[in-house]
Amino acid sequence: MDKFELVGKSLSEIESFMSDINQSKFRAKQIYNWLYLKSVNNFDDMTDLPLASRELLKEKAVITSVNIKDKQISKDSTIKYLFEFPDGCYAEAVLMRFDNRANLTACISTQIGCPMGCSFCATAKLGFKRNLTAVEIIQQIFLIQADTNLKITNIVYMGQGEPLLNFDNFIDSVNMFREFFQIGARRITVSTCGIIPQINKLADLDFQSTLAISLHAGNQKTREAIMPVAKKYGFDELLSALKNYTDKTGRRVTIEYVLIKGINDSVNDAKELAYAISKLKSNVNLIVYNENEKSDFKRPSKDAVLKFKYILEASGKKVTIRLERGNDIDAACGQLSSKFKKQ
């Protein structure tokens, strides 16, 4: 008989399980707090439970079925995790720490691999294997907190996979983070390459977390050349969906734009982007391309990046340049690509 897996269960589900093994509801509340408030991954550390209860739990339950297969720590304190799931599949997540900020941000995955095939992304080279369940998504945060003894304050769905193609599990995991881990909606960001029907669903749900759009171009031709999804969901249609989203939710969207030398980093590219999003309630996050062995694309010059930023700011947009983290461990934007394979 399979053991009862605790992470991902609600208080009422843990209470029901404890009742089944002749334990009190009070003990269930203690376990719930150990899991979600303290991220304890060892029954022996649940010190306010009687020894007999802990031994019974070891026999009947497991805290999580997901393991940390590998961990790399960058010189800037960024940590990249490789998680192994029971079926032998792997996914990666990244913990980012900033010296001048109290926030701890975790970048998590929603799929094993990715089906979108963006030409600048290392994960795309993995292909697609399967969706992660909602429980598998939240277990990434649980394991990071258990490993570091730190409290995650912000979550970004920007790891491996396209979250909106795993829509139901993504939404369920957001609700779990809010209920179990007490992480507010405004501290959660989801990044999508532009799956229009699901963007419309988010609008109808009055989604109050941050929606980030991987746009990476100011016109259909350039976007289609580097992002196959643009062949299905056109540039103008996407902008219309985003306008609908901002109108319904009252929330700004974040335009993510990876600057690639000679592809989309010119002055004209900046002007095109500024014009395209001029009527969209949005901020812009510029990302300097991270070179990797799987691609021939190059980083733009510092001068090109600053000119691009200046043009967008002159158009009235708030623009940031994403601080690069974890380059030395392939944990920076677009670099997640597991080197482990199922034996």
Second form
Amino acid sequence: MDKFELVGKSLSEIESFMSDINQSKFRAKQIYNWLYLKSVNNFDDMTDLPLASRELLKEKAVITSVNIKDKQISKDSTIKYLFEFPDGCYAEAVLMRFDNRANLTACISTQIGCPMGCSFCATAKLGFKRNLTAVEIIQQIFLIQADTNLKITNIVYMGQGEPLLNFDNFIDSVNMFREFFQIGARRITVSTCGIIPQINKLADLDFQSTLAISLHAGNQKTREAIMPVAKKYGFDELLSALKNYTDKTGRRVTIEYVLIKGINDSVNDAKELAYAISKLKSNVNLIVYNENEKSDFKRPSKDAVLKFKYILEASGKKVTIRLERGNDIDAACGQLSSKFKKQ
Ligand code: SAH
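Other form of same protein, the form predicted together with S-adenosyl-L-homocysteine (SAH), not the form predicted on its own:
Let us now look at the entire complex, which starts with that chain.
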């Protein structure tokens, strides 16, 4: 019989497992706390359980069946994790701390590879293998916490994959983060390349986490040239869906815009973007393109980035420039490209 996998189970599921192995139910709460509040990943450390219970648990249960396969630490102390899932597939996640902030942010993956094919992104070059389950999504956070002994305060769904194409598992994982790990909705951000039907679903669900949109262009033509998804879900239609989302949820969206030299970084591009989103309740997050060996795109000059920012600010938008993390270990945006499987 397969061992019972604990991380990802609710309190009542752990209780019924404990009663199945003739253990008292109140021990379930102790295990639950060890797992989710203390991120303990071995039974010997669960010191308030009797020795016999710990031995029995080792026989009948595993804490998680996902492994940390590799770990790289950047000069800026960002850590990139490579996880191995039970079927031998790999995906990456990144842990980031920003100076002067108490927040500890983890960027997690929702798919093995990615099907979206954005021309500038290294993950896209991998192609798509499969969706991660909700439990596989949350185990990334469990393992990072267990490894570092630190509590993650913020989660961004900005790793490998398109979260909204793995919709149910994505939503289940958000709910698990809230319930098990006590991470508030407002500390969770999901980024999408713009899957309109699913954005509408989020609006209907009154989604209370932050929605970020990889817009990357101020018009259909440029967007379509770099993001194949735009051929299916057009620019104007996407902006209307976002408008509907902000109306229904009352929440601001984040417009992500990766500045790529000569593609979308001109003064005219900035004006066009400012105009396109002028009526949308939104903030803008500019991402300076991270070069990678898998594509020929280049990062823009500092001057171009600042001009772009000023034009948007002059139009009344709040604009931030995303701090670049972990570039030296290929952990920055668009650089996650672990192979699918062990060879
Ligand atoms: N599929 C989702 C989640 C990925 S988030 C989405 O598209 O939003 C990763 C972010 O990094 C996206 O905004 C993506 O467009 C951006 N990105 C991809 N490649 C990049 C690169 N080389 N430099 C900077 N940002 C990049």
